[in-house]
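Just the one chain here, the form predicted alone, laid out as structure tokens.
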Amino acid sequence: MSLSPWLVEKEGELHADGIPLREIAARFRTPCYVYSAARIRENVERFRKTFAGLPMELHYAVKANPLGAILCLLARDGLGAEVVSGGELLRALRAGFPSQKIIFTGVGKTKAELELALREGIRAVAVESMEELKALEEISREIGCCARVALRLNPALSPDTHPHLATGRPGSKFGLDPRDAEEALAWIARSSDLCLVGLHLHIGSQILDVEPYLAAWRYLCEILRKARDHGLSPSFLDLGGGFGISYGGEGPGFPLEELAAGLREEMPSGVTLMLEPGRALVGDAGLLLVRVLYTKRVHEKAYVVVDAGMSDLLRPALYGAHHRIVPVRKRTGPPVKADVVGPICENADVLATDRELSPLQSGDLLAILDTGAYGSSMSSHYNSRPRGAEVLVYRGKAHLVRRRETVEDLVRGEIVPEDLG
């Protein structure tokens, strides 16, 4: 099985960048998510030198990985961001980025969003719907600036991947159908309120197949020349993000280079690219470290009971998505083919069925490879259960980036009422 290259095996122990992660198992303790600063500048340098010639821009999709420490690393590596609710937007320039870098996407905004994202000036508000459109005119014309907008398409392409993850197809709940978005392109045209800035789509997330993006390009340069014919102009055309990684760790993921080709030969002139990537950049730049509590066996079935379960990592429980598990230090012996499962109490908690892993006693250590992105970020409280620690290697050291949860941070928001009798 091949390994991240910030992964390496040494004297028969797995190092994360130089650091074994036995020593940081033993000083931040388990379960705990560990990511490298300098893979995700390496996924970061990939997009660049792969797209370099085009007017790109790279757009973080801060919902992958929402961890201050990162926004910080990839602000300061001078990428945008796009954020999907009120609470990422503050994220995003609480961690430095440029308001004129953000992109505030999302089916379901609040006026109390809209008018935040106005008075903050940022790049665009992508809106998903006519009644959204409207929406933030007025509160536009409300505190007296015209609102740049751009224009969430749904461009009706089903591609290949979990059909909750394909939010470019028909009976999505997301973008603009081609009736709505003409109507839309008029009502901006006749505003003064409102400034037509970009043309936006996401089709989905882990996509491995360049040809839905090239359509959905063909989709966007259709639409860029209706809102010219209305006489608007639109500076950006975002292709979304969605590009799927290798969680087998075999395949290349997605193909960048074959994507980067499509485009240079259909090119509008006058427009910028925007990609939104977020687990290309995050997704094999993380794994959760967890310890093995117990083996058992339930009718002939082995198990290997680990301390962290679905409300550390819930991907497999809600996707049936695939993760790699190598342990920390391997045993000699034969292996042995078990289900990988968390303390929770659901049925569902499994993190892998029938994997081959070497011999496991309670008290080794595991790591769940490829979870820097929907890892921590989709984690949750559920079974009164605090969230692990959370650890950057950046330059031959281990930073705490998020401490560990207690209980007392599950209860802090409640209030009992004195009267309950």
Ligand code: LLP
The other form holds:
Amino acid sequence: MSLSPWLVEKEGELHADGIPLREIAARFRTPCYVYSAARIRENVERFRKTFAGLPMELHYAVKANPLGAILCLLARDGLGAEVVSGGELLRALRAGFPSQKIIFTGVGKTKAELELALREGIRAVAVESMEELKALEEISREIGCCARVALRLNPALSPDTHPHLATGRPGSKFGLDPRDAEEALAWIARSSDLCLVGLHLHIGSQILDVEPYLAAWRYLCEILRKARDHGLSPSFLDLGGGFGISYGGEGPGFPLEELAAGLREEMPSGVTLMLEPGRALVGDAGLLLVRVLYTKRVHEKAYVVVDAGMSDLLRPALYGAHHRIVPVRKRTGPPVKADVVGPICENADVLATDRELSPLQSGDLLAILDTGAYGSSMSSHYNSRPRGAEVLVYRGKAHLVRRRETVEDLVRGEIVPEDLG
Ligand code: LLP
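Other form of same protein, the form predicted in complex with the named molecule, not the form predicted alone:
Complete assembly follows, chain above in first position.
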């Protein structure tokens, strides 16, 4: 089994970009997310190399991991950002993404968020309904600016992925219905307060086949022709994100090269290709470092209870997602088959089911791999558990990039009325 290139076993123990994970656990305690800046940069480079020669811009999907240090790293590397809330927009600006490189998507932007986007002068607001388009037009009239709009389309494609993650299929709330897309084009063509700068879609997440992307691309090209018929000239076609990674450690993940080759054949003139990867940039660049609290058997089933649960890493509970779990130092002896579970009061608080593991004892460290995307960003305070520390390994040093929370962080913002009881 090959681990990620930044994770190497040396002298019997696992190192992250040269630093023993044991040392990181001793310094920052567990649970703790650990990221590799070098691996994130390699992932960015892979996109750039693969699409070299094509007019392509990369926009990082902030929701995958909105940690300030990661955003800063990517902003400095020249990427743009795709955001889905005012909060993500402000985080992106704070991290140094130029407003001109930010795209705002999402079905439920509030008027306050639309106004923020217009005032900040971002690259495009990707609208997802006729009502949103009209709300945006009204706000741009009030402010006295012309809103740069992208239309987010729903291409009615059902790629092979978890049903929760297929966002461009019929029956999904995302994007414009084809009839609304036509109406939106006509509306924008008549409006002096709206300017169509792009066409957008996102077919889903953790996709491993190229074909649905090529079908989505053809759909974008079809709507581009219709836009041009209306005298509009969008400057970008945004294929969204969703490029899958290899969670099992086998296989190469999404065949980017094949996608680039397909797009080279069908690239219309006068437009830029935009991609919005989240997982493919940060997913395999992060791990969750946890400690075994107890091992036990209940009615013959073996359990390894660790100090992180679904509040730290929700993906296994929510999607039945598989994450490899490896010991930081392997013990010898026959393997055991066990569920790896957390301390949360829910049956669903399972990090791995019937997993074959080398023998474990209380106090042992485990690394839960490929948790750089949608790990920390989907964490919660459920069961009143403060979030753990987050650490970025950068140029041979482990940097604390988010401190461990305290109980004070949990109750901040709460108000107990004085005359209660
Ligand atoms: N662009 C848009 C408009 C999106 O909605 C998303 C993800 C992306 C880009 C980035 O997708 P990526 O390249 O990271 O797959 N919580 C789920 C993933 C939900 C993704 C939602 N949208 C998970 O843990 O797998």
